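Single chain ahead, by itself, as structure tokens, in the form predicted on its own.
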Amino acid sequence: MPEMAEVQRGLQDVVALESRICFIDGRQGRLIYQGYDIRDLAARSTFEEVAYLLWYGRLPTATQLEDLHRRFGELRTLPDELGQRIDQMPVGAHPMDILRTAVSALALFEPEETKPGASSIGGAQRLTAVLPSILGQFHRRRSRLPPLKPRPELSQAAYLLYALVDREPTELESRALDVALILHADHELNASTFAARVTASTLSDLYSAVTSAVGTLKGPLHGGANERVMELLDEIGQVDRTEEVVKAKLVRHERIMGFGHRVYKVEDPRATILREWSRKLGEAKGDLRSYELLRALEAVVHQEKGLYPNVDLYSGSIYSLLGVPRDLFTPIFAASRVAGWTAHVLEEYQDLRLIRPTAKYVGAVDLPYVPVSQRG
């Protein structure tokens, strides 16, 4: 057999393509969207501005931002047929299964928006606007909450909170979720974004690409880590038990979620920002229990393993303080990352090349064929 290049398991450090959308400086702990540092965007921008930036490569003017707000409000309403289908889905289903199925089904009712190419920007806006409605439609039915309304006056963050917790969010709550959406909007070639680009590279449609992404995000090694973090906090219970619980898990070689990253060699800048928002929101609600447990957990894990927190460590505490059920944490991730997924799909359409890596074959060769009558 011919010699082949060394295998990079999980494609680690393999440069697969060029992109203008997102840059991660793992050694300096920086995250850049289309040239803008995530710290500046989280402090001064909104999710709507960031979505526009990811799609168009520039920040919007006041008029363009107002138009996008209006467009999102118009696009939030689900087709009647899709709403009926969601209402027929099992209430015990995982919300990510509902989301994956609904995104795929949505394409049946919007054939013009699914065509590959530059015109797919309309589909990108539609999917970003409508994911909170899909989640709200399902969650409200299973929780026996009043029917969902489009609420075009609300920002994406405020609308998502309204859809999931059925109340008017405070300004602080809306801003906390807005920052979380900004921080999760893109992260270069993570597994779900790569899945979307692979699908798009076949010249399949935008909705198929996003369906691939949702299915990939559902995997617990990609999405869901913040749920595991909150489960760990439940297990620890009290700050003075943190070291005992963590050390016992490490002895059993159990992974402590919310720490370490394939790319970042220092603290994830998103964790730095969310840590402060976890504190702010906890203080506002008079409930710093999760924040204090997370700070203790952070100290012990760094002491024992030298690991830094990633974006998942603090995000779950924020969602919990906002009243969001845990099985909706990963769907919220999707409602943010859809902006990045669609931006990458649009970029893939502009520089189309079928993504087709090579595998190193390690199986048998030249086996003699034995007729079926002679096989023992």
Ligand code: CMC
Given for the second form:
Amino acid sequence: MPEMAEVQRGLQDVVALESRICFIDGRQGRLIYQGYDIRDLAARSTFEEVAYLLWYGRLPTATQLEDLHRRFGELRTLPDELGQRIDQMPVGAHPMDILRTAVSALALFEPEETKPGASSIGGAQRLTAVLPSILGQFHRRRSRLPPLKPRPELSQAAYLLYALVDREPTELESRALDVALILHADHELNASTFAARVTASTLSDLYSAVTSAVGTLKGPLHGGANERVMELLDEIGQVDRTEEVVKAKLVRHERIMGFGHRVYKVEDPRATILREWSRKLGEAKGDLRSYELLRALEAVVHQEKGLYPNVDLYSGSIYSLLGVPRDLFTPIFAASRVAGWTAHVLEEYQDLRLIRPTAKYVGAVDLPYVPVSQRG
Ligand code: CMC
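Cool, the form predicted on its own is there; where's the form predicted together with carboxymethyl coenzyme *A (CMC)?
Then the entire complex follows, led off by the chain already shown.
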């Protein structure tokens, strides 16, 4: 067999394509969306501005932003048939499974969007507007909350909170979620975005690409980590048990969720910002329990493994303080990342090349074929 190049397991350090959307400086701990530092965006912008930035490559004017707010409000309503189908889905299902199935089913009721070449920023806006509605439709039924209304006057963050907890969020609460949505909106070629781009690179449609991405985000090594972090806090229970619990896990070679990253060699800048929000919201609500446990966890994991926190460490504590059930943490990640997924898919269509790597074959060759009747 011909000699093959060395395998880059997990495609680590492989530069697969050029992109203008997002830059991660893993050594300096910097994250840039379309030229803007995430710290500026988290301090000064909104999720709507960031979604616009990712899709159009520039920040919106006041009129463009107002138009986008209006579009999101108009695009929140689910097709009746989809609402009915979500109502028939098992209430015990994980909301990420509901989301994956519902995004795929949405395409059946919006066939124009799935025709080859039809994918556009309009489709990106529709998917971004509608994800909170899918989650609200499912969660409200299983929790016996009143039916969802489109509430066009609400920002995406406030609408998502209304959809999931059925109350008017305070300004601080909706800002906390808005910042979390900004921080999760894109992250270069992470696994789910790569999955979306692979799908798009076959000239498949936007809805198929986002369906692939939702399925990929679900895994605990990617978006599913935030839910697991809160389970770990339950296991630890109190600050003085942190060291014992972490050491026992490391002896069993278990991963500590919310730590480590393929690209960041220093602290993930999103974790730095979310840590502050976890404290701020905890103080406002008079509940710093999760924050204090997470601080203790950070110290022990750094001492034992030299690992830094990633975006998933503090997000769950913020969502818990907002009253969101745990199995909706990863879906919130999806409701934000959909802006990045769709921006990448649209970029992929602009500079399309089928993504198709090769494998190093390590199996047998030239085996003699034995007819089935003679196999023992
Ligand atoms: N806990 C314990 N050990 C870890 C962890 C962790 N969280 N992360 C990395 N390591 C160790 C790993 O065991 C390995 O050690 P050794 O060389 O002794 O076998 C070494 O660090 C390198 O690990 P790796 O798996 O080769 O590194 P990677 O670049 O593939 O891992 C990662 C990246 C995110 C999969 C990993 O850090 C991890 O599993 N973290 C926990 C899950 C998590 O928090 N995921 C969210 C990631 S950020 C948001 C997102 O993208 O969704």
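Nothing here was measured: the structure is a model prediction, and the numbers come from that model. Positions refer to the first chain, counted from 1. So that the term is clear: the rigid core is the largest set of C-alpha atoms that superpose within 1.5 Å between two forms.
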- Query: What is the Cα shift of P371 between the two forms once the core is superposed, in angstrom?
  - Reply: 3.0
